[in-house]
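What follows is one chain in structure tokens, specifically the form predicted alone.
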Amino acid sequence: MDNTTLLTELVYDQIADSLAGDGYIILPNFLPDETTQQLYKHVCNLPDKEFKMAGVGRNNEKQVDYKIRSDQTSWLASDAIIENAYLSVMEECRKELNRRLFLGLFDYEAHFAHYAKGSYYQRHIDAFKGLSSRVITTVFYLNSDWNEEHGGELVIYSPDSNEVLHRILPKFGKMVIFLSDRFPHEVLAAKQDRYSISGWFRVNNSNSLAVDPFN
């Protein structure tokens, strides 16, 4: 299977149009079930030592703060077959978004996120305009048989307000994509193990973010 061709031109068009318009998109079945299942099995079998407590802030200012977030993360690498397959899909997506939106996206980084029972991530924003290389956030969910009783919803807020735009169950195969510097969001406490892949398309020079590419 050529993992770089799993997404169609129509899907790329939908993503690009939604980012340029609303600034976000929710895709219920981003990848084939078989691929998503392989990712789920892989992350469930990762040794505990592969996960680190997630921090807040960037670079030298990064620190662990359990009052803000309590999830654990493990960065994806290209030497694991299924991780490389996912990264290859997202690399193709990067190229296609650049072709349609002229964003100058330079690379993509991603990590597995494990929210154990009771874990959460308080309201935050992924990038501050002009101060981060992150342009587009992606969140891909790996949890099968997830329902409202399990909690762990992603809540996306309207920019500069407390209005809830979406309350998203982290269901198997669902992908959420949004502009990193525009939408505050939080992860509500999960009531059982919750797995996802969080990622960011980035530009090479953070100074280029001083101008909003969508305005």
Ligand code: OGA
Second form
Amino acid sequence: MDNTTLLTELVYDQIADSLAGDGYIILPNFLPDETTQQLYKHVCNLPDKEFKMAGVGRNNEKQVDYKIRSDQTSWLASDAIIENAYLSVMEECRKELNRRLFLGLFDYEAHFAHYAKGSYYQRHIDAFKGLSSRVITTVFYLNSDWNEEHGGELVIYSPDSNEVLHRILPKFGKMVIFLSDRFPHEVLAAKQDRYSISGWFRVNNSNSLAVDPFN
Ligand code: OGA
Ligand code: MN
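Beyond the form predicted alone, can we have the form predicted in complex with the ligand?
What follows is the entire complex, opening with the chain shown before.
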């Protein structure tokens, strides 16, 4: 399977138009089910030691703070076939977004996230202007049979008020993409294991402090 041609021009157009307009997009079926299923199996089978408690704070002051977030994360790398497949799709996506939006996106980093029962991530923003190289956040959900009673919604707030823009169930195959410095968001407590891939398209801005406030 050629994983780099999984997305169509139409999807790239939709993502680019939405980012340039509202600043976010929610795509219910981002990848073929088979690929999503492989990612789900893979993350479920990763040994515990691959996961670290997620950190909060700048690079050199990073610490684990259970009050803020209680998920565990594991960075994707290109040596595992299915991780490489996902990173290849996102690499293609990076190029197509650059072509359309001239954002100068330089690379993409991503980690699996596992929210065990009761885990959450308090309201936060992924990037602060001038302080982070993260420009676009992507969150891809791997959970089959997820519904309202399982909690774990991603709540996205309006940039300039407390208004809730969306409450998003972390359902199998759903992709959420938004401008990293624009939207405060939180993950409500999950009532069962919740798996996702968080990722960030980044610029190579050596003028900024080149540190990311989270992870
Ligand atoms: C993050 C994040 C949201 C989600 O990893 O920074 O906000 O729904 N994730 O998993
Ligand atoms: Mn976030």
